[in-house]
Partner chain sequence: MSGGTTCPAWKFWANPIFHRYRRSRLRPQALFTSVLIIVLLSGFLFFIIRTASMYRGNMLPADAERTPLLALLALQGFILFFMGVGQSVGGIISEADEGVIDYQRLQPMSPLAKVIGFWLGLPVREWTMFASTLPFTVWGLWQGQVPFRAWASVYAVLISSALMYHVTAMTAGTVIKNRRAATLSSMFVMAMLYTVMPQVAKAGLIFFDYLTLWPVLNENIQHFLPRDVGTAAKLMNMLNPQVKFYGLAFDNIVFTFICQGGIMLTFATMVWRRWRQAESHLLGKAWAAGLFAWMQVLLLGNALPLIESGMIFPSVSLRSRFGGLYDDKINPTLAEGIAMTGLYGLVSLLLLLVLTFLITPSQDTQWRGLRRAKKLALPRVPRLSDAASSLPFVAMMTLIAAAAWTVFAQAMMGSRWFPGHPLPAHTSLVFLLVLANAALAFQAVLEGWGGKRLFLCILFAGIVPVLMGFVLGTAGDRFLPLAVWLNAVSPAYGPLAAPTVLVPGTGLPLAVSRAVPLSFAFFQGALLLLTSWLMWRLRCIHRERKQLS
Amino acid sequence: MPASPAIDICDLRVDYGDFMAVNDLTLQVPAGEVFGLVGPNGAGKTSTFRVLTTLMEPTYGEVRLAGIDIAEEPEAARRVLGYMPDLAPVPSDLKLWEFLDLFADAHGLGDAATRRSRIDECLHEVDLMPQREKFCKTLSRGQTQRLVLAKTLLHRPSVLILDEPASGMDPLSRRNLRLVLRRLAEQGATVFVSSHILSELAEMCTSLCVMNKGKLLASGTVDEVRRVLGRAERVVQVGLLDREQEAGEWLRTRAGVSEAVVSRRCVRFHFTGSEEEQADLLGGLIAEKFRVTSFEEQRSTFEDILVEVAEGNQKGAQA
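Taking just this one chain, and keeping to the form predicted in complex with the partner chain, what is its structure?
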């Protein structure tokens, strides 16, 4: 019997007057996944997150977090939940450790010494230990995001919901965030994350889903989503030391390759195969003794898909 999903959304609908923000969304996120939620503005991401975090009552629909029905037992659901909102705010009148202690205390994380030790652990994790005694209002945007991430991790939640967690973070902090999220997933936590930086999301997530106008368009691995949305092709550029004409000819004979264009020491082509097939393609080039200097996807065509979706929305609205 398969284990119950960590996040189980069934027939979720959210309305604002006549506007339907989320339309009968059904989605399961297995435990231990880093699951991405992607969609243009107005897709229904934030409404979905607000319902998942018990901040908003849906028009109807059932949501279970780690098996807990959030409508029936909101307090129990809040114990297993860690939420980091978009543009994560912090109170201006508290020091960093005081801010974290408020939540550690509310979650009943033991006596003052135990809480202090856990707070320090989380501050270390997000690299804010030197600022421990500073006021929250003195932090930069990226530091504030990291502090709220520390708050989210404090009670070791089994379900994390992160709305644009990397916004405002510098590259180092982003890398750390990815590492933290991966480690949490390895430890069994489920991370549901939204981001507009799609390449980053693809790197961070084990699977994702795409929403538009309140509807779920596709869900699965990045490849599966590409396939479902009918845009499996991507542009690949191969750098070569020599024999680029021959390499171009060879590539044109491969399945999934189209529009191969040869230029100086480089072949650029469209590819519609899976990631495994893409790896095999690189292996084939090397096996054919082509001296490959680089092999890269030039643009995230996944991003193009979303741009097309967003543009479609705009055209629809104008029409």
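Requested next: the structure of the form predicted on its own (the form predicted in complex with the partner chain having been shown above).
No partner chains or extra molecules come along with it, only the chain itself.
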């Protein structure tokens, strides 16, 4: 039997008066995934996270974390949950280890020696051990984010909800964050993370979903989501050893091809056919004895996709 999903959302709806923030969201995230949530402002990401972290009740719908119904057993759900809000405040007058000890004690992590050991493990995990004795007020924004992540890891949660965890981090810290999240997933934890840095989210996550206006638009691997939401028309570039002009003329006669531009040793064109038709196009070039050196599809980036989703929002509002 397949294992139960670590996060199981069924028909989730969140209303604020007449405004529907989340519209019948159904989503399952398996254990051991680093799962991304992306979408433009107003997509419903924050409301979804607030429900998952038991900070608000939905209008209706069911949510289970590690098999626990959060409506029926909120305290049990919180014990398996680690939540890192965007830009969470930290007290300026505590040292790093004191801040973490406050939460370690609240989680009931044992005596002082046991808590100290776990605190040091978490500080080491986020590369803040050298700052252990420093006051929180001395930290940069990126270091503060890493400290909050350390706090989130203290009680070894099996489900982590991270809202913009890379905010304010420098490139090295963001790379280290990706490594931390991957290690946690390899150890069996499930990480549900949102970010506006879409290219990094694609690198960080094993799977992701895209929301817009409260609805789920696509969910799956990076390539699956890109394929669902990317432009139907894509750009293809063919590398050639010779006969570029002839190849350009031949391509212009093919169905689905437009805007074929010939340059030295390549032809670049727009194509609207299926994957099978694209494969047939390559086969046709070879059958015509054009000496093809490369055949590359330039896929939509996640920035392209989100811009198109956001522009769809604006057009809908204007209509």
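In this text, the rigid core denotes the largest set of C-alpha atoms whose superposition between the two forms falls within 1.5 Å. Positions refer to the first chain, counted from 1. For clarity, every value in this text was computed on a predicted model and none was experimentally measured.
Enquirer: After the core is matched up, is the C-alpha of D93 off by 2 Å or more between the two forms?
Expert: It does, since the D93 C-alpha is displaced 2 Å or more between the two forms after the core fit.
Enquirer: Determine whether the C-alpha of F35 shifts by 2 Å or more between the two forms once the rigid core is superposed.
Expert: No; that C-alpha moves by less than 2 Å between the two forms.
Enquirer: Would you say T26 moves its Cα by 2 Å or more between the two forms, aligning on the core?
Expert: No: T26 shifts by under 2 Å between the two forms.
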